[in-house]
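Only one chain is shown below, in structure tokens, and it's the form predicted on its own.
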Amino acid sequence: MMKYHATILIELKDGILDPQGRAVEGVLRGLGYRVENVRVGRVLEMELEAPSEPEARESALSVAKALANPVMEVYALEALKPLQEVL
């Protein structure tokens, strides 16, 4: 078995209103930043054990699917890297 580090991004689908993103945008503009279309999402960092990288990828995507609301959100596996062999 190997241990892997996975990074998953969950964000709102295009067209879904993002009140949190609007609030952050308002604060940033108030601070003088020239920003627009700010969106707020979630980043999940985790370590998981799997016998191979394809199985680790499948497991991480399964976690993302379980946590994302399919009506409003999309998810992606942003990174997957091996850490160490687990005895």
Given for the second form:
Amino acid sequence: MMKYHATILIELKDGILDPQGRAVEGVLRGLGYRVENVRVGRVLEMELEAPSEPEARESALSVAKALANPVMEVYALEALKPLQEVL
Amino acid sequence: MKVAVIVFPGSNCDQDTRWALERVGLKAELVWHTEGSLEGYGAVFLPGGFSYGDYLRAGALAKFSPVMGEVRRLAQRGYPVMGICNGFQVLTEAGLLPGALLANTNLHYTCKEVFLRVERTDLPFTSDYRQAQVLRLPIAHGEGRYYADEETLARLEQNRQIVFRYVEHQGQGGNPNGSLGDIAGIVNERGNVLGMMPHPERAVESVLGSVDGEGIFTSLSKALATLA
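Show the same protein again, this time as the form predicted in complex with the partner chain rather than the form predicted on its own.
Starting with the chain above, the whole complex follows.
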């Protein structure tokens, strides 16, 4: 068994109003930043055990699928590395 | 017939819901969310509150509670299942009702009275109301903006699955959270699983400011009497 470190990104689908992103955008613009279309998502990090990298990937994607709500969110496996490379 | 009121870690309207059920003569019991069986219960309530602290998303972690398998089984067998506020969020997260409840457009946790129009009276939860009756009920939520894609919304309209809509009444009220279609409550296609954001259990005695929520419980009481 190998240990891996996974980073999962969960975001609202495009086109769904994100009031949190809008509030952040308003503050940023107030500070003088010329930004637009700010969206707020979520990052989940975890360590997981698997016999191989493909299986670790499969397991991490299965976690992401369980935690994201397909009605309004999309998920992606942002990174997957052997744990010793992260430490 | 006994009614189960499921208690998740962080539920806080469980006692009120039991009170509202018992006031109309129903026997209600609090059931902890790790319970594996709902044998002997004729209806299930998922109460309001903050299950799992609303972590991840409101209702997102409660859907994995052991009791939810039984709630799903009862729903599929046609038993009345109702989710109020956080309970509604749990039902959508669990896929027992379509759509999702997102952060209120104004980002405020909103605690006030709203007006609802009753769109259906042929359900086990609404038979004691009149069609188009306007109810005054409290809301208390931060994530109550009903969202579904256009196709789902069209299907809800076509199947008459929208049970309660936010309305203006005498210049007051209106849509408090940005819900699409002014949706405050929906039912599944079969008509036995209802979810709503407002709190009928907080409006069952005049001392609470409104008795407009009582109809939910008297309707259910009659429905269960005919099933028994």
